[in-house]
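Encoded as structure tokens, the following chain is the form predicted on its own, with no partner shown.
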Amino acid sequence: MAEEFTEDELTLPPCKYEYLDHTADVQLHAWGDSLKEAFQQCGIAMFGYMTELDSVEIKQSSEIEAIGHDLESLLFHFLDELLFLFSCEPFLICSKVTITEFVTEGEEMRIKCKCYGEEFRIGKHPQGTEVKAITYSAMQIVNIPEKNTFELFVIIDI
């Protein structure tokens, strides 16, 4: 039985990053009104190097959970979890992830997240670069409260 979706599930964000050149690997660029909109868009642009996520249509969807013992781990482990989910059948490729529960204080952190996509499949989906791994190096999560804004830089293996 086909999952079915309501209007505001099936409807995308704004796109809100991009992708720097980096030596070997690229940079995750992503900003958001909130740290929770931020990271939502970092796991979109991970998706988006993927694949054209215009091809990608809501016809699933799945929930993730991502645990950190702060923000740099919170952000490592989500973006690992939505690249597992990518790796492991029935590869997932999600064009709109929903962050519902976002825990930023305290000793454990924590994310609950639903991903909306479809099967990822040649000839459906346009096949961009494969990511190998999420890594620490030279991350950033820079909060501007001049311009009420949150920023986070993160470098994928490819």
The other form holds:
Number of protein chains: 2
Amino acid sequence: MAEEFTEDELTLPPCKYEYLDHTADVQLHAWGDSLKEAFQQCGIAMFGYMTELDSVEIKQSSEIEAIGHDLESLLFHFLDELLFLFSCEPFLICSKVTITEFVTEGEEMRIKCKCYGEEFRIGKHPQGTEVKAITYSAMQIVNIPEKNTFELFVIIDI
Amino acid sequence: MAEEFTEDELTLPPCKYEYLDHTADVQLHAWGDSLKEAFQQCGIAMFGYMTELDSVEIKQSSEIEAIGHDLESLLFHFLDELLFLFSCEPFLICSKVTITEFVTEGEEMRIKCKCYGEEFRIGKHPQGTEVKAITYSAMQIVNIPEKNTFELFVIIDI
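Okay, that's the form predicted on its own, but what's the structure of the form predicted together with a further copy of the same chain?
Now the complete complex, all chains and molecules, led by this one.
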């Protein structure tokens, strides 16, 4: 038997609350047959968190460079450069990134990368989540020889 | 002039990435003309994070009790009891909570509360965010005499 309620019980109070964003992060997990492919996938993963990549047409491109003293800092700066493409002029959101130079040996590791996409436009591109920063927290760059893959784990602040 | 791209440049790579939830929390901020009202609002705020409260009809009710040795622990246990209503039988999602007993003086503070809502049902109730736990982290219970309001800040793990 259903419970019965009075008018008063059925009346809802006014809303006197709000939600304050506190902290959040998400872990990107990307992989590839080569370390280079895994890096590229990781870059795309980040853009995919910012919008629906299906909505992004390739209309313009931009080149970035990143350097690092080890793989971790190379990955960090690579993602940071990609994030910067989006954060400032040309506000580029990319559905494809192609690494054209990938030097991971020697003192100074470096990447050159061509980034394809278009200017982010509200209305055309569904707003995903703002990526506030790349972090080194629990970063992992793993080679799994038996599976012949390279895997990356990067936590980004959102 | 628009950039031109080759077929190859326009071809997107396969998706080799995924997003792993890491940690997140959100801060509930609730207020009221009395401490009791602020507590009630805070409870509703939590349910409002789990689903769209407009979708919740008042069809059943349940009573909870919470005790605490100070206001903070009282608030913690109050929210924890509400969360428990949802997490186990009767899986109640509430659009209204009415505190019927509110004792905040003496050694043992206590609350009795009648909770109105209905059983959570996927399809009827849009799934919001799962609340994993209430926390004491940065909890604030504030009385602002000049505004004649009471304000609560509670961080919940999601």
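As the structure is a prediction and not an experimental result, all values here were calculated from the model. In this text, the rigid core denotes the largest set of C-alpha atoms whose superposition between the two forms falls within 1.5 Å. Positions refer to the first chain, counted from 1.
Taking 2 Å as the criterion, P14 counts as shifted between these two forms: its C-alpha moves by at least this amount when the rigid core is aligned.
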